[in-house]
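In the block that follows, a single chain appears as structure tokens, in the form predicted on its own.
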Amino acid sequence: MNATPTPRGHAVVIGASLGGLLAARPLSESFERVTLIERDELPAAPDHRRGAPQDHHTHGLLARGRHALDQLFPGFTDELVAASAPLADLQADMHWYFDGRPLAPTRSGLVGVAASRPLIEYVVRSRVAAIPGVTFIDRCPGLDLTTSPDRSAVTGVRLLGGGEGAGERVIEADLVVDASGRGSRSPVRLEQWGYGRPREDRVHIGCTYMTQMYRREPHHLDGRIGTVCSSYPGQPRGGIILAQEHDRFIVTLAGVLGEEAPSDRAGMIAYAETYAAPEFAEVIRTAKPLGEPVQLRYPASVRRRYEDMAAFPEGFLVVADALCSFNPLYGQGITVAALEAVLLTDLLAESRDDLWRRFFRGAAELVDTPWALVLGGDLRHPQVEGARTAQSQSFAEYMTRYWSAAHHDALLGTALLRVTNLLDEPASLLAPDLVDRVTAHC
């Protein structure tokens, strides 16, 4: 981490889910006190939270995200592994199906750790809680923001209860960070304060998850840690099988454009049998279920363009899913939140001046690539509304040939996984040597 000036002042983070926890890490180096405010009761162990229905479902920790988390919290990966989360090569130890064909397997050097969302959040929360000057207020049923008389700055948070039955009170702050998730009320508040709402980009995909946990046995997937099967034009169904800590598999059957998997065992098997990957039906048919299936609906990816605002209140930031919420099938959310925390570390080490403008511009650059991957993937479905340029259409056609070639050429698969793990830019797939390999197979 970069050296920072002597910590001073007080920062308040709205939301103690992963986005808020990750933001608290750099804030703790610049501010003497950091307070995280959460509506849920925070569990004392890796467990589900009522206000986080997504934590019942598969969460991907991309390679770049794992690197960022190890940067923010040295030893993070080791701690997950010590809690029995599997560590594996992302190409050799997983099967990836694109357009109905698996990537050729090989040792890629891309290392992933497979852990549940509750475990990841618990490890990060424990690390943050151990930082001097950091406190949590949970069970907070509601809050509002306080501002200066002219609305030029956010000055704190008004709590409407929270913790041990506490009544209404105001917590003053030098910086308030909105990490409240995709239901963030910041656009509404900004409009009420006279700033207007940020422009929003939306991609309506109509995604639905049906997720079930199973007991993992050594014979399942021939010992591999998972399988990913993406949807594509003509096949709106996809899914993920991923090993978890404590010898478990999490199986998510997904559908887009209104397609929904059933919740009964026979129906889930029948749904999974429509996949190109036979592993899904096999695991559901042979593994012991743990608990009941859980459904989650995700209507659209939303990107709020705060970087384009001409004015913004001082002492206020918006981060993580409150800034940009991605189609969860791409597994990008945790990684982007971690990268934003690294960015905030660097910015605060330089200065607090003009922080909102510097942060939103830097965050926009971070979001550009994962957002482009979401657009490129979702807009392949002709039913999804969105601008399709001649350039994007040409790249989509090239990628169709690329996926076909990667079924035979493992090096193409490695290059592709480096992009989906946000280590390389999509343009890297147009390198002359890769184009030649694609051409040789198509």
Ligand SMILES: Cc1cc2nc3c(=O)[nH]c(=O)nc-3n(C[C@H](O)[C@H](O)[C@H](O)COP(=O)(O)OP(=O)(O)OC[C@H]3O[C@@H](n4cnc5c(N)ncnc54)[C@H](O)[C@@H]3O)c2cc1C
The other form holds:
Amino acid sequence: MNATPTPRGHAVVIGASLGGLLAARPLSESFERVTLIERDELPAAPDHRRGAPQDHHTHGLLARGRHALDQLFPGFTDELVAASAPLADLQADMHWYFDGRPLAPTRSGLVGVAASRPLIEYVVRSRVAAIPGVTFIDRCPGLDLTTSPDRSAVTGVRLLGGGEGAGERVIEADLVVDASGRGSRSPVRLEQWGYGRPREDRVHIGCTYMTQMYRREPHHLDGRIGTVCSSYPGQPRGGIILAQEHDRFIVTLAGVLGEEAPSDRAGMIAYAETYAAPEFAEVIRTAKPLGEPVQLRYPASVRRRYEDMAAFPEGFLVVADALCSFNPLYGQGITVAALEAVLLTDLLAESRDDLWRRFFRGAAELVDTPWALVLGGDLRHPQVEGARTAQSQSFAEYMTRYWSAAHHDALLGTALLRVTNLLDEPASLLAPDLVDRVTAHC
Ligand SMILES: Cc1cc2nc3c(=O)[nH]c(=O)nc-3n(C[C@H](O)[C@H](O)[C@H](O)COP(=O)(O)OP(=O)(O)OC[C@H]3O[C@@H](n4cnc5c(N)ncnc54)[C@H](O)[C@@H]3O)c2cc1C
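Structure of the form predicted in complex with the ligand, given the form predicted on its own:
And the full complex, kicking off with our chain again.
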């Protein structure tokens, strides 16, 4: 077994949202110093930030992501629970509507924690801030990257501000990690440096969230922690209700293909009444609203194929949403960012050699399944453009029967939730015993 290399050098992370924070964890084991640069002022408590407008909206943490977060930050789940985030069985204590029909409930053993996005980020940020050698520079936009004269390596970050009267300056780094989110400028920079842009895959879904917080009373949803109602062909509306810390529910009325929920109470109730799940209209009608509804538009999932690039500067990586941003309805972004951080831990423990190639190759493998789930789900809408193969069509047809059967057979529901929580591969749903159970109900 190799001894863990002694930490050396300086790593700089651009963006201190969840992608940057999670990447900082493995970097802190390999680099003597880690600096996170963030454009926003970072709040001293769980609170909203301008640079993360999605933090007003429902964030589900998949079971696989929660496990990875507990691995990176032992006791992470306990900390959320201590902050009053509910912990519950994902099938017994939640309702799931697929194709307009609820999954049969059962105790699945899949445990989820329901916390607000600001709380999740705050807990992770506090953990990262406590690591020796980690520094945050907030209120500080990273302006540009510096490179070696031949542009074969990234050498630092040119930044503006980061303190009273601070002007423009350069901080040098042995590794720069771009965690600036889906608006990342890395493709443009790489082109300017002569590497060309990474190939980009896009799935246009035209998704809009309308989200509002409500007071949660014990009688709501008969004590369950939430309901998820997916959109499907012919029904572009869906949504999520999820309990949050401090006795609250967050309710998102979502629409895809340009469908948008209104923001007035009567309009929201009328919109929610078109759902198969009666809980949405019920909560909006009976629960006390806390604050105003907030809208966010998400046009398309974007996957940047850095793993296909023939050349890439040394000392540079791109992670999390900057690498791949998923339709938020699948709740995968934080989980994939956490899995990338686990991957980075393993790679850095081996060596720093050829890091970009090893990281992008490994990350592509991690992204393949969640990306396939997004493709499989979104391409069921005939209006969504993308390649439909005979194999994908036949799997989609099987899944339509599967969801229908899972309305009666709770074991099928558990197997399905294990896949959507990224614990099992989609191919596991084709196991002969599951195929038999689907056939028995259809
Ligand atoms: C509506 C919505 C709902 C979502 N729901 C879920 C969910 O249910 N479950 C889930 O797992 N994921 C969800 N996601 C995805 C999740 O929010 C992201 O995957 C997660 O935040 C990690 O993203 P990131 O850190 O890479 O990028 P972001 O969160 O976008 O953060 C980028 C950060 O970089 C900073 N920044 C940008 N440019 C600069 C610069 N030049 N200098 C300094 N700082 C800079 C920004 O201020 C920001 O803080 C959702 C996303 C959206 C949009």
